[in-house]
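A single chain, nothing else alongside it, follows as structure tokens in the form predicted alone.
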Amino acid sequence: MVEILEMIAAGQTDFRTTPMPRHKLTKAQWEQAADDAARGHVSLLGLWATRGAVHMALMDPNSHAVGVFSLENRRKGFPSVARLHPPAQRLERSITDLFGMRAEGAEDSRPWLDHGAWKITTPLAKAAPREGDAPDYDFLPVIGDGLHQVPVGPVHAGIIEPGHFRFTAQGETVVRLEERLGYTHKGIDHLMRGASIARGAELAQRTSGDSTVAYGWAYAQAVEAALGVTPPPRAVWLRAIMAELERLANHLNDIGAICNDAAFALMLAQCGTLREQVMRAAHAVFGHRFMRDVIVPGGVARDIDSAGRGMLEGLVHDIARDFEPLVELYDNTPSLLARTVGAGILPVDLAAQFGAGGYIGRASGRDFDTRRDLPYAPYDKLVFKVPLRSDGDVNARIWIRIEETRQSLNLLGELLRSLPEGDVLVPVSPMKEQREGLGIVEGFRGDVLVWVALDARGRISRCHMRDPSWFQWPLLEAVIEDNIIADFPLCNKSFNCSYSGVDL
């Protein structure tokens, strides 16, 4: 343990503005990091391969240094961490999908990005060309008395992103739920590679749709330390009310969402209503609903004027004025409490142990904000509270963004009232060297991790992107168990976790 984190602490400098060192690890320190994680002595914020490697960040929940960490020549293996924490098991077999490398004594080794679409096998390894069908999928095996499957998906009612839920129930009763996503892979690792930055940047918001500020901002994070860029504070500015509106227009379609799925219609329609004034006016202020393309690295491409940001006052003193009612309209309907409250509850050692980010962790005991524990500007010089519960349920993750709802329109108010003044971007060059940056970004579900390395042509040699749904998806499996089967859209809806986010 000692060893890991001194590595982590050993030049530790703010890896946002700096490129980030790779600490070279031996197979036995590898292994050992692997025990340091699931003994909880480090946190797992990332693991990714590329030609010949394989990297993971880490993180000391003390003092929150971050470090990144490979083991090279490994081109056919690499010992497993998830046999010893379970989190990295899913980001393992997509490794194995796109790079062909084998998790050594993994416990599951099944494909989760190859559905047997593909015509090549190993696409960002050397490619081959797909010989046969591929095998038929196994849902793992559950074993009782009275026991039968309920097969969800991967098509649904709503409009949503495709997923397959395979339930084993007693009766009503969930026994196991299996999740299988993939159906929305876009190749886009493949895409990054060869990529101008700007293309990059275009690329990285596109990865989830809700969460493309998030994303943008952590992409253009990794750049810029890449290349030791420090972009004007009137734009990161900017991307702070950028990503507290996507914070808020998220929060607002949860609690509405969540609420419906509990035959509560009216908050959704009432939600959906002050959800729909902060997308108006993000196409107003930004040029888009989801403000995509406007945050590049440098800084921004676009300004706001005197009118925009009177437009934004207005919003946020609306919103304001109208959440509350609805905030005790929630608290007081007896009908609507019965389904939320006690509803699949997540542990507080299980959030800790698969270091769940956002709203999720947060109602269940974990005390980890990015803005606020590995803060970045303007996050730095300002004041915000972290909601914090243990009771873990469908109402805590409720009460979780109904305090971040408040918090976001606090911030919001502060960032217009105190928007600095100057340019908005500056110049973005390669440098004729290899580079790599991190960047990690709270969004709305949590945090988002981008690893960016560049080669000496100023173009992308591999973008790792790790959405907080990779730790959350697992999660929801745990929580619908004991729960009936009714109860499992709520439980759903209460996670929100991304489908594009892990499915690449």
Contents of the next structure:
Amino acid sequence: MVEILEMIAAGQTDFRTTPMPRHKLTKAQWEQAADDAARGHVSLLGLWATRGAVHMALMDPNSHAVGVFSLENRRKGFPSVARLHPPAQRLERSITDLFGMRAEGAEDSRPWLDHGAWKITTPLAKAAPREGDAPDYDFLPVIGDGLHQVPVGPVHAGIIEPGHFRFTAQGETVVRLEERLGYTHKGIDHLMRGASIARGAELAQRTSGDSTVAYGWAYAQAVEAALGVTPPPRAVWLRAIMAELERLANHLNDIGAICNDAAFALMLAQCGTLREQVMRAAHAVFGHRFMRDVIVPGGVARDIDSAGRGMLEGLVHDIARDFEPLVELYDNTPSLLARTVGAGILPVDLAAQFGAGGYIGRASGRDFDTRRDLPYAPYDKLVFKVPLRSDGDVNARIWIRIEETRQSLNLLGELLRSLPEGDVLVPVSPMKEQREGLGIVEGFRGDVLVWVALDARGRISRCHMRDPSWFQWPLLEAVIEDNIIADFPLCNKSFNCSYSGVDL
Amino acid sequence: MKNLLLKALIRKPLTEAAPAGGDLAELGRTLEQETRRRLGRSLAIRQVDAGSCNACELEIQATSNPYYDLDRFGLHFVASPRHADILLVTGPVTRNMEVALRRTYDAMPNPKWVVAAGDCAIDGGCFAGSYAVLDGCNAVIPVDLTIPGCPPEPAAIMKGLVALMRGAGETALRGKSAGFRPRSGK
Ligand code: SF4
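We have the form predicted alone; now please give the form predicted together with the partner chain.
First the chain shown before, then all remaining chains and molecules of the complex.
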């Protein structure tokens, strides 16, 4: 245990401003690291492969120091991390599908992203043409009296992303839920390979559309760190303004949508109205409702003027005024609370084990927010409180969002007041050598991690993006147990995990 | 709640009457006329995400918020393809979604129309050329109308539906294909 922690401490640099070093591990050390993660001595932030190697990003949960660890010269396989630390499971299954490297000793070796529909196999290694038809997917067996199965998806009833849910129920009560995702797999990792830095930014911002800004920023951080570029202060402030607008829009949308799934449509209409106001302001000030392609490595692609600033100040004022009555409405509607309180409880220990980020973790006692704990400019200069609860039910996840909505409004006010003058973009050029960088940004859903390797010409040789949902989706399976099927939409909405972000 | 409802009664509706030169209201009227002419009462839309980044979905959802209120024109989203007239597709059509998309389309009764919303659904957008996608909806089912954008804004989605209804109406009146092909039989 000491070994890995010491390595993290020894290698500690500010990973957001300098290239990220990698610690090369022996097989035994790799297994030790997995064991440390399982025991909670270190937190697993990410697990990915490059050709012939696997890598882990680990964090010391006390000092919040971060390190990247590699096991190299592995063509065929690597010792499974999930064998000891289950949160790594889907990441490993994806590595096997994309790189053909097996996770040795893993309990579950079923394919994950590869549904048998691609014309090739192992697209990121030496891709081979596929032979034969797509095999059936073996859902885990469930044995017991009076059980029946309800398959749902990939096409759902609402306007949401596709995924398959296999419920096993006894009467109305869910005994087990098994998720099957991968339907939106677009091959983003493959498209990233060999891409220019600008093309990479385009793809990053289209990985999970609701988190356009968070991805754009995390990607920019990784590239800037790799190349030793520091974006100008004004650009950094503008990024934070966009990030808080994005958080605001999504939290408002979620609060309305969760209540709507508890059959309280009034809240959806009201919150939807506020969210639309945010989107329109984003469009007016940054030229795009999702603020797409505004963040570029080196800074931001467009500045705002005093009119834009005034408009955002007006928005913050209006939303702050109109949001509070909605909070009151939520708090004073017993029929609504009857649905949300006590539904879909995520136990504190599971949230900790999986390192669940965002409102999911913070509603279940995981006191972690990248903005505070792995601080980056401008949040290192701002004062804010990270809301925390431990009841872990749908209600708790709503309240965390409510608190964060208020906080985003405060932060926006502060950011607009303190917006520095100056340039918003500096040039970014390749370094004539291989460089690697790490970026981590707090999106509305949790921490988005991006690791990028650039070649001497500044092309991307590998870019790995780890959505917060990797460590949240599996928890939904646990949360729904013993709830009735009819409460699934409610629980699911309160999680609001990204499909596209994990399917890649 | 009483206060909120009271306020809603007193204040002007948010739903936009005529922003930006009467665009939306005009749009709404045309849409309603076309819908009525074509189908008498209303038009049911089934949306399928065939691998989008989810921003296209968010904008489609937004067409139901009080500013746009798509429902008032008799256009509504339905849960089952068997109730749908229009299939609204987003995403580059991943190979992993190909079967589900085709099955959804096949489950819809005739006549039916397909709208590809967003650059991805049109030709794969920024994901075109990947081993995992089919570069747009047309590779799997015939598209009647495209709505470009990344993502298309809610107003553009509404405009697109008007265009579709116009085209469909004209086709029906002239009894020949005018670029919009109402599908009948297989
Ligand atoms: S068109 Fe743009 S917004 Fe729509 S799914 Fe594709 S990348 Fe996302």
